[in-house]
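We begin with a single chain expressed as structure tokens, specifically the form predicted on its own.
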Amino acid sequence: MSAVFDARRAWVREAVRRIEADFQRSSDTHLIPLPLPGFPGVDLYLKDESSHPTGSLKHRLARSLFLHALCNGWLREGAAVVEASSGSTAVSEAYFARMLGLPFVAVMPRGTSPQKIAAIEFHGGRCHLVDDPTRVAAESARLADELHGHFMDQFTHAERATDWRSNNNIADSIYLQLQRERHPCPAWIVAGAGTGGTLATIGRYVAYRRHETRVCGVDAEVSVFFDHYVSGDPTLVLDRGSRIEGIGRPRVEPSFLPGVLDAMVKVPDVWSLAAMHSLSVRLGRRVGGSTGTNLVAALACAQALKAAGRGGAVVTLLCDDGQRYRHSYFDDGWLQANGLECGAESDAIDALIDTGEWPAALRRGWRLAGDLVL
């Protein structure tokens, strides 16, 4: 028996070494300034998480989840890893599973973009598609049991897998990169809610380091996180999933911690995609839909600073590369078929950035709560 335990410990040590070695080979992600002519004195920055090896913010999460599972003794040599994911987390987890020689299965809604499915398969993963987006977690648990593997369960473990007190997390990186800017301590950090893990890391870090920064969470149109933030009701559920891949959930997930937030914004999907298109033109490259959601909330934070007669920095996340959505969010036919044509709204976002003039339709459609009431 001792030899079996010794072999298992040796495998875990080697697995951790491989993941840490991969981290050492990777550089930090860039912090990109975006000029806001309509908001003088406010500096907006985009933390470009698309530059990770697997192309999204979820690379950080997947690395943390694998280290967390390894050190908890949940992963075994040769045993399958299963995850419930709409795409980006699964792409990143497939990368780490292949690194460790583990089979990987992603359980995801059938409507997930073909580009994300292809990316998962490129990294050696297998995709298990389900018709009902609200059933992905239950199906993942069932499949993991059937395969005698491990259900990674990002929606439960995301907030606890990252060491938010130490360095090398996304919040620490943001503050280090701002040290020589004119506003080294951001007034606001803005991030969308997918699992809630990134918001938990940022909010906890801000409190632990005693920064004056306020943290704003962002929710998609078809999601319960904003309503949970307002009501405190943990039983909220919807019968369908979010149309903005990577953020929004039909149920309140354990990793979403409303107590770490100072404000929340709920953005209509059409305005998320409008902001995505506007930002893609300004950057000269495509970004994903959740980045557009983040931008709308970041502009709301910029407006709050402007209204108060204050300057300051606002930081938000560029979550992933828009090339993954060329057959959906960047396809006119897809937008029309899904009632998400956003040409006029994109022009209105451009005008907002350049002049500070807020679209009346956006003000009517969004919802705000907490310290961010405009």
Ligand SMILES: Cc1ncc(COP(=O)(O)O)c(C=O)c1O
Given for the second form:
Amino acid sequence: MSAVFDARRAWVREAVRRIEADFQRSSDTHLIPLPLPGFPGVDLYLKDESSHPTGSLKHRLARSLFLHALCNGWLREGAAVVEASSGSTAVSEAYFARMLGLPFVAVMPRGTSPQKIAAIEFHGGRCHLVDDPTRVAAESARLADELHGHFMDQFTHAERATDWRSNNNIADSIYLQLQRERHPCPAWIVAGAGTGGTLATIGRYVAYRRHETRVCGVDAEVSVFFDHYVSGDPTLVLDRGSRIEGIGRPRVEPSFLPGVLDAMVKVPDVWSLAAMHSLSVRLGRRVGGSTGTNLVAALACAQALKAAGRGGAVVTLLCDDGQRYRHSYFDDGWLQANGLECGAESDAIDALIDTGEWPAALRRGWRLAGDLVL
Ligand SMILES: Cc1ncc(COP(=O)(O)O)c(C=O)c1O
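Now the other one: the form predicted together with the ligand, given that the block above is the form predicted on its own.
After this comes the whole thing, all chains and molecules, with the earlier chain placed first.
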């Protein structure tokens, strides 16, 4: 019997070594300053998570989920890993599964874009399509059972798998990179929620390290997170999913922890995409939709500082590369077909960044909650 256990322990050790070696080979993601002429005294920074090997902030989560599952004894040599995701998480998990020689299956709604399927298959994953989008999680659990594998279940484990005290988590990295800036301790850190794991990590870290920083969560239009933050009602559900990839959920996910937030902003989708376009031009490269959502909320935090007559730093996330959305958010035909044309709004975001003049339509359309006074 001990030979079996020896082999199992040896496999887990080698798997952890490979993930740690990959981490050692990787450098940290950049912190990019974005000038805000319209908000003198406020320094805005973008944490560029698109520079990870798998192109998004989910590279960190996937690494944590695999280490968490390995050290819990949930993964076996050659046994499949299954995840309910059509997006960034599946791309990143496929990368780590291949590194460990494990088959990877991403369960997603039929109709998922061929580009996303191709991105997962590029890293060696297989895509399993289901007709009913609300059955993705249940089908993942069933398939993992059938394959005698493991359902990674990012929505449940995201907040547990990530080391929120340190260990180079995203917050640790942000404070390290701000050390020589004029405002080394940010007044605000802003991020959106898909699983809620990133916000949980940032919020817990700020509290644990006793930083003066406030944490602002941002929600997409078709999502329950903002209403849950306001009402505390855990039963909120919607009959359709978010239009901003990666953020917003039709039900309250277990890794979304409203208690770590000081404020929340809910941004209409047309303004998320408008900010995405404006920022892409300013950076000279495309960013994803959830980065646009982050930018709008970060500007709200900049306004709060300005209104209080204070300077300070605001940090938000550049979550993924916009090239992934060349067939959707960067396609005029797609925007038109989805009623999300945003040319005028994008010009208004430009004016806001340059002059500090707030578009009335945005102030009418968004929702604010918590300790955010504009
Ligand atoms: C592009 C993008 N932005 C933001 C997020 C939100 O991250 P989290 O799941 O940590 O809340 C995700 C999550 O999938 C994402 O893919």
